[in-house]
Each structure stands twice: as C-alpha cells, then as structure tokens.
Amino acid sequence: MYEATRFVALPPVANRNAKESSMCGIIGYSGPRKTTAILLEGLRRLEYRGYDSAGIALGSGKSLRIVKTVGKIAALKAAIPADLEGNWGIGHTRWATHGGVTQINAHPHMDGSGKLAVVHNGIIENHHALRAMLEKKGCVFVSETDTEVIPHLIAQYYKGDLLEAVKEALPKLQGTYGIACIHADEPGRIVGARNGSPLVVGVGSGEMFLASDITAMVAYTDKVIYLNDGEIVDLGVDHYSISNREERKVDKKIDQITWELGSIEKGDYPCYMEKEIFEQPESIERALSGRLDAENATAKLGGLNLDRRQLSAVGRVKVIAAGTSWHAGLIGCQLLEGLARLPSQAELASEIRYRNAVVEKDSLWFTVSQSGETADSLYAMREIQRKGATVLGICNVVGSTIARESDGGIYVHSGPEIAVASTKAFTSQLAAFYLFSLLMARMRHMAREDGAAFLAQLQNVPSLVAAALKQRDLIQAVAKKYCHAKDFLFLGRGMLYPIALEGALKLKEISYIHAEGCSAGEMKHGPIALISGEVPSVFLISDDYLREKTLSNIREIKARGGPIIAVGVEGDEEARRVADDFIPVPHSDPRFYPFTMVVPLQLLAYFCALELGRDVDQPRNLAKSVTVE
C-alpha cells in the first residue's frame, strides 16, 4: 500500500447499499497441470477464511463433473474418485448464508443442462424474484441457495459464448458477488466477475488462475491482478482479458507477490496462531522498517499522500474499525491526543455506517482493517468519503479493496496472517499509529530531543516483545489452572484499557469462554457484582501514575474472594504479592506497554483454547475476514 503503490479513488460502485458478501473461498485453474490437485490445494489454503462445505467442478473434454461435500477439505478429497481429472475447473469453500449446511447447498451450482457451473461469494438480494421468473421459464431448482439463480440466469443468455452470457446476466443481479463460471462446451475457459467480493487473477507460465485470495495460488505464481468492482475477466490456458460494465477493455497492472510460500506454512509450530504470536518481533520490525527518520527525530510515511501543509491543517482524527482493529484504533487515538495533542476518536464501523456522521472540514479519518476487505469498515469509509473527508487506510493485505479505495495510508507489512484470531497484525497496526503519532507530534509541538527519545524507544519494541514471549511456559501453566472457568474479567486503565478489551476478545474467540473487558476504574460502577471465587480477573498493571489506583481495584476484588491474574512490570513485588498469579513483562516507557502486555493475553487465550481442545486456528462461527453484515 502505500509507499509502493499510490492509493487511487475508484469511481462510484453500483449498489453500494447491498448486503455484503460472505467470506467464502474461490479457486479456478486452467492449464496443463493436474487440475484436481491444484483445486484441492487452493481450497486448503483458503480454509482459514471459514467454511462449512466445499466442492469442485472439473471440465474434461466437453463434460463437467461435480463433487461436493459437507465438512472439511479432507472430506472433499476423500469423496473424489481416484481417476477423476480434468483440464480446467473451479472450486469453492462455502459459509452458509442462504440454506442450511448440506451437500445440495454446497457450491458449485449448475444450470438445468448440467453444462454450466458457477461458484459464488456474496449475497444475491433479488434471488427470490429471479427464482420465480426462472421457474416460470421451466428452470428446476434443487437447492435453497441464492447462488443457484446465477447459473440458471446465465444459461438463459447462453448462445455459445460464456463471456457474453455472463455480461447479459450480471445487470439482473442485485447484491454483491465474486463469481467464477465454466461451461462444458468451452474447454479451458473461466469467466469471473466482481462486485463487492474480492477476486484476483493469477498469471502463470502457460496457465491461469482465478481466486478470492492470493494465498490460494501463491504456490504456483507470484504475478497477480486485482479486479475492481464492476470488472469481468475472461481467461484461458495462456491468455486473459479484463473489461468493465461499459464493455471497455481494461489494461491492468500485474503486481508481484513479495512474500514467499513458507510464510503461509506452519513450519515447526503446531498452529498458525502460535506461529503468528511468536512472529511479532519480526512483524513489528517490518512495520517500522524504513519509516524512522533519526536525523529529524520523526517518522517517514510517504504513502499518506498528504504534504506537510495538509497534515498541519488537520484539527482532529477519527478512526473507523471493527473488532481487534478497533482496539488498535482506541490506543492510537489515546496516543495521538497525548503525544500530538490532536482530538481523536475511534468509531465502530458497524455503527457509524448507519449514522449521519458529522465530518468536520479539518478532520482526517483512518480505516483500519487487517484484510482490507472488512465490509462494515469498507462501507463506512465510502460513506465518509461521500461527505468529502480524506480517509487513509491501515491495512495488511496489499491490493485489498480498502487499500485501493482509500486516499492514502500505511501498509503494516505483517505478512500473511492465517489464524482467524488476529495477533501480529494487531501489534503492527499499533506500530502504524505510533509512527503517525510521532510524525504529527513533531510537526506540532514536540521538541527534537523528545522525538529522538520516543523514536529510540519505538525501535526497541521488537526486543521488548521478544522478552515478553519468554514467559510462554509460565503463561501455559496459568492457562491450565484457570481454563475451566466459565467467566473472565479483563481490566486495565489508560492505554491498557483497550488491551483489556483485546484480551477478552481473544479469549472469547478461540476458547469460547465468556469474557468481559472493562476499565478498572469502572469496577465499582457495576462489574464488581460479577466477582466470585469462580471468576478470575486479569489485571494489567503499568508502573505509571495509574498503578496505585489499579492496585486498589485489585484489593477490592481480593476482599470479595476473586482470583487475580496480574500482568505487570518485572520487579513490581507489590503487584506480585497481591496477585494469585503474576506474569511479568519487561520495563519500558509506559506508553509502550500495549505492545508487551497484549502478548501474555494472546498466549493465555491460546493455551486455554488448547487445554479445552478447541480448533485454535479456525474457531467455530468465525471467518478471518468479516464481509457479511
């Protein structure tokens, strides 16, 4: 994003208010290799997005074969006959939205002739009306899905040219979609279209790929083309063409994937989540790399696409985000106010997108999203842009929709994050906010020597995080002791309050234990009623002016028999004595404790989940990128 590739605002996209697409997975292949193996491998790499069924359509000669199952990719692989092979095909992992989790509802779906197959990410809002119209024309539907109207509709226009049929059918679809279509009478051809759901073309040597995510094809090519909304791709074994709604050919830049296949493998780790937790020293270092200006004691963020005069005119900062990214935004806003004296506020994207938000002329907005595809954040960003605001992105995924549609921003360079629960992307998002805060503070009132001190401390964050990770065994023992509790409280103050929220979210996400994060100062205003011997309280204790107040809160809970897990600064013997279990982190400037204190909470959630036998990387009901409302 943003240093390497300038953010370009796209033209208005039709049907902005449609419901968002579900984050399923699509893979398509046309080429000389064994198609079955490539489709299965692509689907396996898309598992992290969340799904409940899967299927493939294989073309051979002038016939199509469909295999689909409920459950994991392993079940699909077992269901495919050993001799089933093809020259081209499409595959899909489905997350049920319309219709239950059944084999019939799984993708791909076909038309009545059995010659046209479609996989689809998204929601077709007018599917009831289309189904009624198509049934009157004699079409017979076999599933409960909205997707099945697509192949039947395309078939109505098919006269020997799949691309033309798709182009005629698309204007009839209301909603969001990323689709891939094949027809038995056109061997090797795949037609894809995007409106609100990601699609990426992979350009190989004598072979072509189409996928919802570059991870599905990174084992085979490092050259990709990101489709924009309203674009249609027509690809074969050794060619592709892209056009838009106006049927004009679009010349697209081919981007090169810079990360290696090994970065999306587990390596020696049992789970992606553990691997990503322990990658944080390196991922934070990447987020900072090339952005520290020691000579001027400030940060360099060329991708903002704003000059000094424009930055100096900023009077307030607003952040749009969801979930973990919102927690990063809360910390970023506290830092901006404290360091740069800029009024700042973090907004939940799901709320602000339905509010008539006030956009002040001197405001600068950020949209924060690991995937760059989070629907609530994307749609909120578009609404704020309509009101004339400049919106910058903080994203991890290069070429994502938020990255392309925002006015500038910061790539966090975490590398691929596969586990559903975000860890390394969160601390890299923090790094981005720390860089921006330093930049703004130095432009406003911060003295050079203060900037140099802050910069030096920021450079030391990766080593501080590495030191915090050395408490792995201690945290595992604490998790084993408390993992059978039904409820947890997480408490912190100041910049550690959002970390308490993040710790509670992590525990909920992957262990399914109910947890609540709150400000320690709010204990007596309600949450103290929850205290009992069966409810552990996890306190975050800094060594700043709030330390004594936090210790006082701990004593209130101890007096009522509540177990205390304290995450505090090494050497804080009073905190160690008052707690039942104490997890130390290295001493630093208190402004940098969000980096080190979140690490024990990530590991606590991880080890609780392992003890309880949870699927850590793919927790139930969750998808990596939330693109449904």
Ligand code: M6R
Given for the second form:
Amino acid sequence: MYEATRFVALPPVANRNAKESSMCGIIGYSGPRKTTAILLEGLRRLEYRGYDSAGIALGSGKSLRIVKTVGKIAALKAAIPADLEGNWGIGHTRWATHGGVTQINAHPHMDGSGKLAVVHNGIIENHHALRAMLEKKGCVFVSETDTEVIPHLIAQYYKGDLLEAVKEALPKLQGTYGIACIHADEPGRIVGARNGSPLVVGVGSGEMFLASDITAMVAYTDKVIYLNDGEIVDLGVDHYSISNREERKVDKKIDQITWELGSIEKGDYPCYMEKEIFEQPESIERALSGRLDAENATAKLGGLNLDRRQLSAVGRVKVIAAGTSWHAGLIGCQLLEGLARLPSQAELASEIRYRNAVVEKDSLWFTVSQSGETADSLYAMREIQRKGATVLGICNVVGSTIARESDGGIYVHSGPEIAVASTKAFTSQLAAFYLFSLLMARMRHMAREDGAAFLAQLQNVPSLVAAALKQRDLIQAVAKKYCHAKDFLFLGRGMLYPIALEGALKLKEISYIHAEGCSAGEMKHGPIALISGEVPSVFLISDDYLREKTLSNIREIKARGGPIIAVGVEGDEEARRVADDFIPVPHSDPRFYPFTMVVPLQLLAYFCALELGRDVDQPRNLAKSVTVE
Ligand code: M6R
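I've shown you the form predicted alone. Could you give me the structure of the form predicted together with the ligand?
Then the entire complex follows, led off by the chain already shown.
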C-alpha cells in the first residue's frame, strides 16, 4: 500500500459509479477468543462513527443467536445474557437511514430460516423491487430496512456454500454495501463484500477479523488488508481468500498498521476531544517530520507523485473538501496565492459535486479529508478525475478510499482522531498546505533566504501551539461566563476568516449553541443587526496590516453593546482594553496565526460543551465520517 509518509498510485478501483454508503460500523470475528467480548469491544471502538442502535450475531455449534438494542453499546452489553458465547460472529452499529431507530431495524438481519445473518453498511437502492420479488417467493420481512433484502436474497441461492450464494446474490444488489455474512451451518466462516463502503480484513495468528474500520480490531492485530470495491473475502479461523467480480482470486498485500493502541485510548483525559486538542504539538510535528529540506530551504513531499516539471506546469490549485477540512483548504488557498502566487480556490465538495465544474488543463486539485471516506468529497473527486484532472489527497486515515483513489498526496499523520469534532487533523492539514505552499513558492518566486525563514517558523509551530494551549484555565473561565448565550458570532479577516468559520463550527457541533462565522469586514453588511448584549462576538486579531481594521470592527460592535471576546497577540494592550475578555496567543509571523488562534476556539467550544453537559465526543446527529449524502 503506502510508504509511511507517501501516497502512491493504486490500481484502478472497480465501481467508481457507486453512489452512497452509510456511517454504520461492522466487526466480524472468527477465532478461539471469547467472541462476544471481541465483538463488543470492536463495536465500542466504532462508537465514534455515530450510531443509534447496535447488535451482534453469534454462531455456536450449528445455530445463531442474535441480540440487538436501541441506544449505546452499554445497553447492548447489558442485554446479552452472561452465558451467551460463540465461536464466531458479526456485530454492527447502525445509523438509521431506512426505517426508524428501533430494535427490529437494528442489524444483524436474518433470512426466514434464522440461519443466515447479515450486517450491512450502505444503501440498497433497489430494495423495494427486491422486497416485492422476494415476498412473492414467500419471504416474510420483519423490518423497515433496505438491508433485510440481503439475507433473504442470499438465502435464495444458498445450497450449503455461503461464498457461492453471496457471489450469486451480489449482482442483483444496486447501491452501496460493505457486508459481513455468516451461516449457522458453516461454523467459523464469514463472507464479506465491498462496494462503496469500506471493509478491512484483519489477519491475526490463528484468528481473523473483518471490520469497516481498523480501529475495531487494532487491539488484536496490526496486519490488515484493505478491500477494494468489487472484492469478496471468504475467511475462517486461520485462512482467508479474496476474489473479485470476475471470480478471479486476488493476491493482496498485507499492510502493517503503525498505530499504537494507546493512540485510540483516552488515557488520563476525560474526553477524546480534549486529548486530541492537547496532542497538537506532537501531531503537527509528525505532519512536518521528514518533510523539511533545510539545505534547499524548501519542502520534500515525495507522495505527490509529480516531478519538478509537472509541478512547475501547475497554473492553479483547486481544493475539494467539507466542514473543517474545507476550512483548512480555505487557508491553504490563501497561503498558496500569497506565497506561491498561484490562483487557488477551495470548493465545498457537496456543491462542486453537482456542478459541471470547469477543469482547466493546468489545474492541480486536492481533496482534503481527515477520514478519507467523506462521500461528498469522494464523489466530487471522482467526477474531477473523470474530467482528466490530477487529484491529490490530503488525508489522515491511511488506506482510506480517498487516499487510495487519489493520484498521490500527503498523509497528515495526526494519528487516529476519535472525537467527532475535528481538531488535531485540522492543524495537520494546515501543516500539509504550508509545506506544499513552500515547495511551490520556492519553485517560483521565493528567494532562498525567505524560504529558509519560512521553514524555520514552520518548524517552530509545535512550540507556538504548545504555548497557546497554556491558556486552558483562562479559556475554561471564559467558557463558564458565556456558555449560556443562545448565539455567538466569530469574526476574523484574511487568513483568520476561515478560523472564525472553524470556531463557529466547533461551537455549534458540540455545544449546540447557534454560532455564525463572519468576515469581520462583512459585519456592517448585515450580521451587525444581530448584535445585542446577549450575543458575544469572538474576534481574532492578528498584529499585521489587518489589526487596525479589525479593532475598528470591534468598536462598531462595542458601540452597540455587544460583549467581546478577543483572541489576540500577547502584549496587544489595546486589544486587551477594548475586549471584555482577552485570550492571548504567542507572537509569531502573522502567516502562522491560523495554527495558534484556532486553539483557543477549540478549547472554548470544548469547555462550553462540557459546562452544558453535552456528549462532547459523540454530539447528537453527527457522525465522524459522513459517508452519506
Ligand atoms: O473526514 P473529513 O475531513 O472529510 O470530514 C469532513 C467533515 O465532515 C468534518 O470536518 C466535520 O465538519 C467535522 N465534524 C468537523 O469537526
């Protein structure tokens, strides 16, 4: 697959037309350990993806036992009889799409005989037609889900060989799936198939795993095989084989996961989000590691898979991304424009995906995604690739679909990000853009001394971020003071405008307080009408040419009675005086304030959410990896 810090080109992926998948989680296990515990632990590790019900199917002897519940894994655990054990099994966390959040709709689903169980991520688009056809054949459906057609369909072809039955059934399914199936009569066997929804095989010693996400099995094995769309895996306790749609056996490389188990544990922190915020000095360090070329005052990015001539021919840069990754893209584009004088533009994936976008011959595209699985970003990327463009990835999750389908790219190496609200991935994505901008600038107009100065400051970012984190207690007090406000505004200019957007997104995601991010200069064109004594405004004040302008914007709000929280540069006494509350960040080259000024906003959102008693790591209605439209 990939070298540690490189993206490499991959063989073409089969079904590029697949439409959607879902955010549910899958775990399967076949081996000598206590299966119930392995499945529950795997599901617990998948909790971060977002879900509303869960279930397991356990095989023992020649029968299957199913337990499903609405709510958290703890509820599932409580519902499992103490003596329930099995030799192999599958488990699932469901995020409802077709049919309400009920126990019956939770997975696994079974065929009429109760011998065949299936868990499914994705959406079966022709489920109405299949259901009608299967009902005519006498199948009785119990749930409202699209998934239930799968076990009934496979059962139609079952003649004692689960793999053969799955192979016959798959061509009848339209839509997306990652599935894991078991049959009571075939102890230890799990058959999985992928089409548009991730599935990874975990190779243990004398045991095998199948999961939608490696976090579910990283506690047991560090050897994984990423399935491509169109591939089917047949696994038992100590063997596996993978074939493709053409029924040919596929020889796949086993990848080694480099994560430590500790990286997916909370450690001494109460929440993953706090842990991940405080990990930023190290995660940024990792993103930069091995990529700074001090001798030539530039950056080394081998995974781009582009030589100097190809890079020099780039005339413009376009970025596709969603949410926080889009905010990183907005900053990256400002930097590329300023530093490398390259016209650059960041597009929302959900918008560009349905536009007939112009793809200029000299454009280089990036898809930025922490998870590497975001449906909007993935499908937008495929469309742009279809138009002939080179699309690079800036991804965190190694082996993710975007990382594998892009033409090269930059892994950001933040380490696993478990909290739904993205924090450390964001600053590492910024680091990737800063490296790429330096590389492009040095190939164009940037003098060696300027490159060396920029590089030295980039190297210093982890210490600056560590210093910004020292304001933890002050920020907690500010959060206590303002967390009962119903609305917040976040304002910044230049590179701090996307940081304002990011601050507002963080706050609304985890505290459920309404927040809007605005360009400070745009205030007077409308949002100023919102100002009152009850609406705090969080201002980001750099110490560059935009400082005076931002201070004027603050005064406009003060004059209308709006409370001001200012995030500014240490020693800026005027900013401190004009604000009701002032949060300092260390002084640096203004181009690096996005790294330090986002930190107080992450902490502000975090402490507001904590104060309001919210579920910080798994906020309502959100999923870590948004694989539906
Ligand atoms: O995995 P991605 O970076 O592609 O995810 C994109 C957005 O869904 C994501 O950034 C989302 O906005 C986060 N919850 C932000 O905290």
